[in-house]
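Consider the single chain below, provided in structure tokens and representing the form predicted alone.
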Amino acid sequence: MQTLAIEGEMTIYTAADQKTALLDFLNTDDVLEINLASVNEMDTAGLQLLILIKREAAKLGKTLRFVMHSKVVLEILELSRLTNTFGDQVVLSPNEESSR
């Protein structure tokens, strides 16, 4: 299993570079994990990237899980009512738990 940690923002300003990196990541293994604990800003472009990478992984027959969702990521997923759509267990990162 390969893990990729995304740090910083997932916004329209970073989407092009992140799209390339995420699609390349799909070729590293059949079981993949994306750690979202350090995502501190997200907009609809970032959400579209998560949807894209999940869809592409499914097309390729790969297992992809999002883990350690930051509070920012959870807020976007809840606002868009997509939390259950991804089918991933939602667990806050330890940093987010202590700030509640």
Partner chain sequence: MSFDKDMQEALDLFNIECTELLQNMETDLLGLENSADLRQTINAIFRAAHTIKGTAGLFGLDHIVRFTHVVESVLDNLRDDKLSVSSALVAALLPCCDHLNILILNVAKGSLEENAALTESGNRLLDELRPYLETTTAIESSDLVLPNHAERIETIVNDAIEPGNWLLFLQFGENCLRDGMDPLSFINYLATLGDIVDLTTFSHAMPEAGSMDPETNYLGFEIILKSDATKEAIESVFEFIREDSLIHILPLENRIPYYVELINSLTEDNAQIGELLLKSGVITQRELEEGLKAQHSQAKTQEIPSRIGQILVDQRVVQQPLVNAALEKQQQIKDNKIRENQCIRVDAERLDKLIDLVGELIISTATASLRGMKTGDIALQEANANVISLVEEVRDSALQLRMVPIGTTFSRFQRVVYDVSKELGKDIKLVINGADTEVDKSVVEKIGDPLLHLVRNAMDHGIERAELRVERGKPPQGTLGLNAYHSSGNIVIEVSDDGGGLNRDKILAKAVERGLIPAGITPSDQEIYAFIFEPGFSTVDQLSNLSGRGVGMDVVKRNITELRGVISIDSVPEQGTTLRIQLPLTLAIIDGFLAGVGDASYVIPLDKVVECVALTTDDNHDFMELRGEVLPFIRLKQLFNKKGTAERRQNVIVVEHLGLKAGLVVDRLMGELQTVIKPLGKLFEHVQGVSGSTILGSGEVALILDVPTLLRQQELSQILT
The other form holds:
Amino acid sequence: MQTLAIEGEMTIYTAADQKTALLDFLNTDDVLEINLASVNEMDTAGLQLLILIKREAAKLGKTLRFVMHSKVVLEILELSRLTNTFGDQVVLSPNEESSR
Amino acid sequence: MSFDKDMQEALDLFNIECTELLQNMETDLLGLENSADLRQTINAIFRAAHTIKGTAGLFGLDHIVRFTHVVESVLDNLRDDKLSVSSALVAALLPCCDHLNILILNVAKGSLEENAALTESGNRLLDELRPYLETTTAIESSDLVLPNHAERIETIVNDAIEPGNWLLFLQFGENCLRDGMDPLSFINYLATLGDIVDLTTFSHAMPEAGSMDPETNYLGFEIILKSDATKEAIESVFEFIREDSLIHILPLENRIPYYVELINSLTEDNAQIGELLLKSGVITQRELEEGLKAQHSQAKTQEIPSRIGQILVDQRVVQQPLVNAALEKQQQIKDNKIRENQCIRVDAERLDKLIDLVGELIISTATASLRGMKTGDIALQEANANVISLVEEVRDSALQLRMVPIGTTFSRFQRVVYDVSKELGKDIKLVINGADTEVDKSVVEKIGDPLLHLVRNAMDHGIERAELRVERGKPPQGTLGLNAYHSSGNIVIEVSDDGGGLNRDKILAKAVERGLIPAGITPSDQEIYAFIFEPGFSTVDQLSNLSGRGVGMDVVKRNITELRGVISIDSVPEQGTTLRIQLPLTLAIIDGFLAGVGDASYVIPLDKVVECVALTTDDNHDFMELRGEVLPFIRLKQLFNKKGTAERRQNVIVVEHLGLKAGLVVDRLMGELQTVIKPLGKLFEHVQGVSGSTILGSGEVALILDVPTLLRQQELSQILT
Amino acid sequence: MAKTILVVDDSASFRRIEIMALTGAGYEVIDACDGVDALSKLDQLSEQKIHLIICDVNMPNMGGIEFVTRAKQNPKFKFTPVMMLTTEDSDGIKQQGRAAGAKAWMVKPFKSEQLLNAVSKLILP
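Based on the form predicted alone presented above, generate the structure block for the form predicted in complex with its partner chain.
Next comes the full complex, and the chain you just saw is listed first.
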């Protein structure tokens, strides 16, 4: 199992780079985990990437989990009502406070 | 104008409006079980209650609001099919109408607060309604939120809150992210306007990973928003990104009936579809403008551009049912406008004043005409003749103003028949004919009570019990008819029943027993039936508390006589009875024939005059022969104890009423005139044979003869002698 | 992490009120008195991000539209939302501004509350 931790923001400013990184990460293993604990800012562009990568993983028959969602991420998922659609276990990251 | 006076006027209007609304509500309730269009009837009843509540709220009449609110809740359940129509429900709601009437009457009398007794009786009525209220609808009258007028619309929303009011489709432009406009941020802000009940994020527009541009927006959202905010306010959330996005805000499907109702209840003068939709809040000003713009550009390319409603539906800013509702409303407004143009509400007092003035005018014209005659100035006489004919037209038009359809009086009897049927345990239906027959307002006002008595009487004594009816081969349900029509310058009102008919022999026996007629004489059926109008005359063996105590029919007759009317009876045993009331169309002015006796003048109503003949030789007989018939005389000189020697050449005015004929012997014939009836003073009320007085052009007072009474007295004296 | 807003307006008093309202609502505010000043303020920023630019249209030295056009040339602010403030609701100016990348517009005068509402449409909390 491979894990990728995303640091900092997931926004329109970072989306282009992150798209490449995420798609590359998808090829590293069949069971994948993306740690969202250190995501301190997120917008619609960031959300689109999460949707894209989930969809691609499913297409490739891979298991992709988002874990350790930061508060910012959780808020976006709640707003777009995608928490259940993504189906990942949601716990508040312990280092939540420090990441902000 | 002082505030108090303004307020009083407003309250008076409120009183009139509510009385009308309650009247309609009652009629609708009574017709509810047999309504052809149940939904419409229920809606009409609901709207009546709703309007009363709304207006009462504006006046701060909290007790009326409180009471009506509960009634309205029941009606709302009925409307939402949570209840079905039943006679028990109608029976529970009808007294509420009555109670509201009392409350409103009290308001009109100046008591703006409810008194304890009324509160109690009101609460009893509301208790009756309890079974029809859902348990969730609290009747805690104390903590009801009383809406004021401005909050009315909001209240409707709050009352009937359902999950979600608005359906939003948002497809933001693909460049919005690059422009720094973040869709999620707008949605986050939207949540401050209300409660996002449901939200679905659509990402199907997002292409393959390879061609997906991470800086392009692919997301769309469908949102159900529960919010009291207006469509305008919701729309304004997206003002920054509107240009590049597809944004549709629609009332949620299950809210459509609410908006349909709202459109129906709009009090708009503007009958344009767009305006109606705008006022009800289902579209916004911008949406309307864009729709109109689209229509405008269509007009350039197409022969017939789409209707604005269709364009708005196509643009997905509003659903078809709402456009339909607006179309209906538009029609209704147009209809109302037509009706409004035809009808204005005028204080009856002003009308009376006008009629009075016209009366004075007629007298003055007569004076002028008389003077003109004396001058021998032909031109003046012609001018006068012109004035007279115009004044006659004015008179007719003025009288026409007072004509009202008798229908309002008739429809009151729906309730009476309903109540009395219940009381008597008989099944009786009311059939009304000629409701639009017009009659002078003063007649309508005074005919109510006599009719009420006749109706009750017919139901109590006329219509048999169901078993007897079946035995006689009649349908078990009795029919009571109210019928009105015009007949030769009179209005005829008939109260008919398909009951057992009058018992001719029994009445005759009773009449003989009471000494009203000598034994051994056989009068006509008509004459026999007429005895039931004698004071204290009753052939009923058992008295009921409705009628049949022998009081009443004589009062009915007196009332009708006071209206210069006549009542007659047709009856067929086991088939039914018809009471026919014949009344003059108006009470204010008559066409008369002026005759002189000694130094006095008398007016004979022209419609009673058949012809005039000269009495060449007076041999003091009590009759003369006229074309082979015996014509009895009524000598006015004797009747009114006039002194003076008889003129050498006397005249006979032949009068007729209901087949009775007599000749009035007078000294001088003075020609036709139209004249204003002045009622006799209290002192002369009981003088028989005179129905009123009038002032002649010369300033002289003339008595108006009551021909029917004179004829009957004459006939009676003949029978008895 | 508080979001940062750049406020550009030649009226000191207007800036004052904007700053009061925005800081009161928890935003960090950097202010500039015209386009030139604003560009230099942006240049001085090292790590700090700007989440929203609120900018008057008519200013001496460098007006709002020119400033926005220039600011957007900097990759750091390419996607930064811009809200333009005008005293007149003119379509011509709006067209220019939109072309320069300013999509949000508000017409003066407005109340602080309206300003904060507009801002919260543009910045996620």
